[in-house]
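Form predicted on its own, single chain, as structure tokens, below.
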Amino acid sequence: MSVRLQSPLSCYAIVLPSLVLLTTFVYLPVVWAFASSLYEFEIGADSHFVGLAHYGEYLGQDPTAFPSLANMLVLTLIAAIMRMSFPLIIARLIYALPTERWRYIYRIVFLVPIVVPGVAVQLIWADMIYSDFGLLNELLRGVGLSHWTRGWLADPQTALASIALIGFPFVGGFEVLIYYAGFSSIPESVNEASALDGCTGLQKFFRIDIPMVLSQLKLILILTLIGGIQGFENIFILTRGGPGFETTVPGLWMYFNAFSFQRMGYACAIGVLLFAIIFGLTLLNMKYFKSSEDLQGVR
């Protein structure tokens, strides 16, 4: 039996709940934020108003401001390229196992490392593969080559590779089951259609499959845009951003400023700027990153 609202207002009292939630704790601090970035003050301390100086003093004269903006930007293209290909060929080929029951342990065994810990993964190989002692130098000397040995994190030549290089093979768990979803909507109707026409192999992969999951390519992109551009999480465990500045990002930056600086109101504009860029981001990607909805509305 189905119950049906008396009136609209019955409809705005269930989400108003939700809405007042979301207010408080998502959309008020936000605010805080771009009213904060126009002040200078400590926690605790008094105020004063100064307008869009800090906006000026980070894009003029904050010398970290270029080169952690470009460190952001060649960790979130590389961490987009790989979120956007070796997890889409991984769930294809458990998309072509012939029965249900191996692409179900299939599934299971790259979603379980999921429940490990964000942060036990970076130790891991900071410790385990990137220490002087670790992984990467015994095997190097394993092969002779002692002379390529190095601390890879301490470096300034290969601290931001060897950061863009953590995930090896950057095969997500998240990423599989958001692409392997993808593949199992396509109807059966259009890969009867494409053995019939002799389209198979990597010509049925690159001219039906992926466009038929293109909805879930803008995904895993928008949510790579916006983890790259706003974490530091990573960085700060295993390097704060050192040596030097060399893996200094805005999002690490921001943080320094905001609790280790008590620089409040610079913290803010660092986030108001971030917030542009994702903002700007977002869009473009909705706007010409068209779904496979889109393509097929077109036709």
Contents of the next structure:
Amino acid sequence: MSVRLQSPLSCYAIVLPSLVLLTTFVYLPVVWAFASSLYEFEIGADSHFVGLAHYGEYLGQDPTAFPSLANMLVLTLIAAIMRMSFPLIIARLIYALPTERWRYIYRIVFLVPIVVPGVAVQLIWADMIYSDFGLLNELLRGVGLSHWTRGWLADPQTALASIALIGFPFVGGFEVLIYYAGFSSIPESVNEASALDGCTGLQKFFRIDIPMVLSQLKLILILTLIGGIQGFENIFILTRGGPGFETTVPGLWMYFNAFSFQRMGYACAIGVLLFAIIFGLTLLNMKYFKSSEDLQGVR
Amino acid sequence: MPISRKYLPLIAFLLLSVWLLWPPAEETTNAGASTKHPEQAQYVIKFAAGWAYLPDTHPFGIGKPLQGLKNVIRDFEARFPDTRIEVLTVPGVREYLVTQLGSGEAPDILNVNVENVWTDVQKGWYVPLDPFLEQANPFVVEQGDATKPGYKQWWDMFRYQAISRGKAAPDGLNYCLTFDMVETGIYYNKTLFAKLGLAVPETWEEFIAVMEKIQAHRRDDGTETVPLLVNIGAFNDWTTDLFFDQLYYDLLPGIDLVQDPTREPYLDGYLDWDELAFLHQKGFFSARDPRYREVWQKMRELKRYTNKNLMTDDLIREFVTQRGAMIWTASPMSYRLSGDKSLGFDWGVFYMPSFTRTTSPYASGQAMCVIGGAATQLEVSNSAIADTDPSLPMRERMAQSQRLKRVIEFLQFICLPENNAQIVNEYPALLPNIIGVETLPILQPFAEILDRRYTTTKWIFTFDLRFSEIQQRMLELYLTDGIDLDGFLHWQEQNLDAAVANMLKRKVPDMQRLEERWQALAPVRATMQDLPMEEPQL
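Compare with the form predicted on its own: the form predicted in complex with the partner chain:
Time for the whole complex; same chain goes first.
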């Protein structure tokens, strides 16, 4: 059965419910959060207007602000590098396999770990790898380096790096799949032309393949930035931001302020600042990071 | 569409797997204890009982499913056919509390550390229990024996009066029913102690010596044994209070400014939040206070003998696999160890040994005080008075609410010794707080600890949650050598300044009264050594 829309009005009518829901559940909370950030209030108590004081307090007085922003930057940067390199190489290697059957098998192999919940992954790393008698310390003891053993997540020298390195060897199935889709969409004529011109191996990878999957790299970069700036669940599970504020990120501090310290307005101000950072970085990304379509002059 | 034959083995395998993995009938869980349908009941009371007594669960995966609370609820419902008690499993976290109470959707009876309640009592989220505790327990009265505790006042039924009454909020009201007790102890590997020729330490110096010997010991495979397993929560909470008490006890005659007529007989010398705030303004609990410095220095000394990672390790595992010689934890561990048939060693319990003058010139010589106390802390939420007009004052709502009456009756019912024993003594984890209910033999060491004097204060529960969060973070950093003592004290002072300012803003205490008392005690303090220099008020 086919339905023919009689007028553009019908299209608007169909889109309207989604728009209303989007506005209600996405845009209005953002506006509400901004408005709330101008008030000092806690759930169940009176509130009063403080203007931009929370922003000033966070950026000017809160001793956690800049260390946590630096932690966020480091973690996001490492995540971006990892997610834009290792999965890309793996996807390219899979793409290069000679038969579709093996390409399929490898895609599945890399995709299956996606079903393991993130919380479980964090706990496995905390308990099996980083604990006092975990894999890492036992390995060091085994090779006679007992003096190097430590509480990896508790030691201020190693806590942030330990968090950043969770997920080794950094071959996420989602990224592999996205990059693989990008490689698969490279027109055969391009591959043939490059082969005829003698462009093979690493030269082809850097000169042909990567430019052709820039859209995918751009997507992964944006998702990594958003996840890196907003995310704090893994840190909450592993270290709660400690020791001290060595692994605290702004999102975690926002959470503590909202639900533990009952400073909802202050938490909203941190949230709005994070929103502004993400928005700004996304704009920069859109403006300066060319996609493969841009390079081909499609737009 | 017929199923292809090639899938039959797969289907058979899946069915077999399901059959093999099907839980035994006796382990079928049912969080709700009631057999009554909600539509039959006029009052459906939601009870967040907490982990310890949740019907049909197996604490530590040991023994038969719990039935005690379920049976008592069944008896109560038989007595009150218009009532259904629904036992809920709810997260014991503040996020849950805040959102549920704010929306009026919280269970009628909560089980949460009452210190988390204090922050919000002014919002009308909780019902003060004093008017009920000061009245007779009607179920005791109907038994007709005027000599029984509870005949005159419900309060009289509680064995640990100091701890139970000490749960009063800073506004002087009691929002908490202390249902049972818990205490900490150091569980030790008796077999290892015997092998190394170690005795249970009685002083701090002996304790350090024991830990040094354990640290020097190597197991058969050449690996080391951690002397003491402990987590950062224990450092932040228990250790702080114990060490503080050891070093400040002798100062109490000169700094205990308020003697609350209701609580003083039970909480001799306890320093409340307003006293701590005032003393901090006078320079106490700062880098200039030598006793305060000593508290944290001693803690770092202790850290040398503990596990490296204070945050995330499964310490029980390390103890039962004998990678740790001692573990500092609470009484439910006794049940875990006694139920472990494959445990390859004998175990015992002792309490943290006290400081001597060798340990510190400020040591009082007192035995380490009680820091545990109330375990299951039951609070009645605003949901229990939901049948009244929210615009009315709390007292009027309490007087009018029929639902609250039934909630209180349920709490009174579970405090009857015969009911309390069914619940608390179903397995040995927590100690009964009701007179007439015996403590199970395996928990006797903890009962002896609980007979000691109560702590001078409970630091992390005194101020807001921000204070305790920052203290724990910076303490962990300090203990893992990420910051030196002066750096830590700088943070701690800032933290305390902010907490005190926040508390003064929210509660507006009568600081003039404290100042007058402070002046009156000046001659007493004149005889004391090494007091911090006074600072101008905030």
